[in-house]
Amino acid sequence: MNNYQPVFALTRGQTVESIHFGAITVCDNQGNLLWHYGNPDTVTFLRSTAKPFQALPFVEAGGLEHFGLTARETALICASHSGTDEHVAVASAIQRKAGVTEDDLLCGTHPPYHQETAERLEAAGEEPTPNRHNCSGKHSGMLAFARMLGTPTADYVNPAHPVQQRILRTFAEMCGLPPEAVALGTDGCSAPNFAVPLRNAAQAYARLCDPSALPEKRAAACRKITHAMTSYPEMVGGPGRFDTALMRVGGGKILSKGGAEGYQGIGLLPGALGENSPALGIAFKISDGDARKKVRSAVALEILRQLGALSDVQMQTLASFGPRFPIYNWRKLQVGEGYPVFAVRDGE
């Protein structure tokens, strides 16, 4: 727990309850640390936030052109939906193109995330399908990478299956680290996920906003990435969520892909801290796993006020999600107030 830091106060009255901890780590493209609080060096799972380079190899190998796969489409792969009719219609598009349906996914089955949807589906007696788990698009690529590939697509989550090993080497490569130095978990789809360091997240979800660094093929996929999650991002998320609302705020130049258990990486493009200034990426990790679902977007909005990246104007039309929250009781009262209570450190 030396790893994290105080990062969120919630009080009663005026005396403070409790306090979240984390650890915020802040890197240009080149791995260099220039922001941090708490241990940049902090070893923990990336869970969704990793979704953006799990597609990355699919769409270096041409699978994009392969299938025929417009932005939205590839926003879908790297997203964690609210299980949407719209959502679930770019899912199947999706598994159309490859010539794969949606019995072949391993995701399993959860009520969406959309609460109109869910009460809408349970009101009518239907039981939520895999196309409306919020993990469908990123199977839905796996799953048209693997018949691109010509592999085997019934065990294609194994971690063993050729389609795994290209996401892992290829993560890995983006974080500057060996595949051996990144430590694997099952992630609650089935899929591998990846835990290290957050300055070596930090540092790929940079390389991902800034790829100028990188071969020209994996330089072009980033792009197309960054550039569909970003016209896109109702695709990402949903209605009401955060990566959704920050990604259309921030105009193109924010990326932003949240993960279980308090974890959330944002991506700052060249020129998003004004004009001539570097790509960055940001990674933390709330390490409660914020149960709330507040504290992380909270956080996420205070370091972006730190740096810079939002006017107040745009601040204010996030206000919803932070950096400040009221605290009520069931009867609607104010009680209390959440508030960050970090501030963000040079590099060492």
Given for the second form:
There are 2 protein chains.
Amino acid sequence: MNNYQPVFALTRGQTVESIHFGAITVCDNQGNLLWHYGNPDTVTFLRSTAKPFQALPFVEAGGLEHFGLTARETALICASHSGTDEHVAVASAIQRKAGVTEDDLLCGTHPPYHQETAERLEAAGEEPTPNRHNCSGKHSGMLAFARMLGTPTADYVNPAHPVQQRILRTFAEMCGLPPEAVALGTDGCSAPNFAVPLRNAAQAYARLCDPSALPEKRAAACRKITHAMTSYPEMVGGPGRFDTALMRVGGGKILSKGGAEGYQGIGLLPGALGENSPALGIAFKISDGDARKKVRSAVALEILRQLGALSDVQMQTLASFGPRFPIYNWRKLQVGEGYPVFAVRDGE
Amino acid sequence: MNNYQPVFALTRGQTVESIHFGAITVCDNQGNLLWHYGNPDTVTFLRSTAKPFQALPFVEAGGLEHFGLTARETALICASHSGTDEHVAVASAIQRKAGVTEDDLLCGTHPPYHQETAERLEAAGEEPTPNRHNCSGKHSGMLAFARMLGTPTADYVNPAHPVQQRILRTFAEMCGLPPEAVALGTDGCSAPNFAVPLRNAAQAYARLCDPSALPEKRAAACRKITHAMTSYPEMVGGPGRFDTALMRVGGGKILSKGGAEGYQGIGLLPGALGENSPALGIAFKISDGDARKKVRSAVALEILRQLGALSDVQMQTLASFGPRFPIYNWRKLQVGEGYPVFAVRDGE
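Which structure goes with the form predicted in complex with another copy of the chain, now that we have seen the form predicted on its own?
Every chain and every other molecule in the complex is listed next, the one we just looked at coming first.
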């Protein structure tokens, strides 16, 4: 269990009050471990960080062309969206094209992440429907894939369903693992989710961002996904969300997808670190799940800063997410500070 | 920074997904370290776990008799209360007796912890006033002490104020430390707060629960405080709060006071572990601050279970707080479990 090391400290006065632990890996698309902190073999769930790979077999099978789905809709299939009206409209469009309805979604419901939307619904006495769920795009994609394969849509989140079997196989391949080496769990949205070592998840992100060594159809599908996500970052998250802000600043060179319980995947596309720089995949976990909701983005920015992936100007644009932040009390006096406490070190 | 060890795991399927780290100490009233996990010399802030000691010099100086304060009001002075109308009424009563008003409080404001009260205020468009703040009892006590000492009430949270100086000295004595060994920080409520090694905080709790070796006036004040808190546990917390529930079940033998950022103090009074058992103090910290708001109570119950301080029936009564809990997803399917992963070991 001691896979994790201190990654983030919070002070009060001159004294450290709290410490978050984590583990970080940076890999290339061949699986070489370039940098790490904590144990790179830490096995844990990617949660929503797996979404690009859950979309991949559908895209690879020609699903976008089959249903005439746009890049914007593709981005939503890879999203943990904020449940705004715009997100709901895009989810509905995917469902219309795929010949399914919101009622077919098995993700459950939760209030929209977007605060104003949540408050508006509540004020109107309107219950959130499944399309407001952050995973409604992913589920719409799974349903579309089921329709395309001519398999039942009723039980599409069953791990034995052909859609989930294809997803597992594709995800495992991207990680450089046999499918049986991937541990399964049920996600918050009831779809199967995957636990693999951090280094394998990092490799999968590097491959997604430079798929040139993969079979042609797989490579083309990877490019469609990274293009869709980086072109429509507001579909992948929403207003004020970290993944959205980081991909906007990244200008097509940075892929970012967070997951629940403090997981984060980031892909640096070729050239992101300067001319001819290779693609890199970053996977890390805040061990406690970051219920504070401030540590993961701060750690992500510190990794990118240390790798040289973001300029001072870019860091400034993202400063509300970290890497340091002040801590205020109920009278809005600054009483402390949060800051990263790791140095990304040379590989194993 | 590696003072902490894994204390609590959360699974998904058969795989551990997240880990919380912590450090735990159990001491007697002479400062002997009886049990520990992680580094007992971990220095961090007690936050609201310090409240009984912040009340202590006031009680010791005869403040209760001076103002005619009841045990119920004393309990509120040691509280992180839920801001119900009842709590506000008791805070107001203390203020009336002390000749101060709610306007004198420097704690700031936050919505009441008690959900129904918070919702009722919001529906009525009523802004929470300082008396709803969980620390309004503590601040009322500090103001009363300032009045009693004939010192200004305007700046009573200043670390140099005589009230705060007396509190610091008394707290340090209870910890077996010189005042200059206590690190200061500003609390959420703007009062000074204290960071000391966990073992010293545990000793302070043991002394509070068995003050027989202390000077007579100090000992009597300690007994008034433990009696007040264990007699009026609903004043110390509120409906559904852990400290309240644990002290109710403890039947006068268990003192419990949580603090922000995952800190917890527990005192076992003489006889709590069986006839003639000595008083024990327990202090622990969830390193990440437990923003999940479920880990601290689960860890507390596991410590008490391992120490034999709670019977099976008592554990059953408290089962909604841990030590294990199921994890559900958005469709209310159980997808995992949380459980403690430490064994309290013999001393150093």
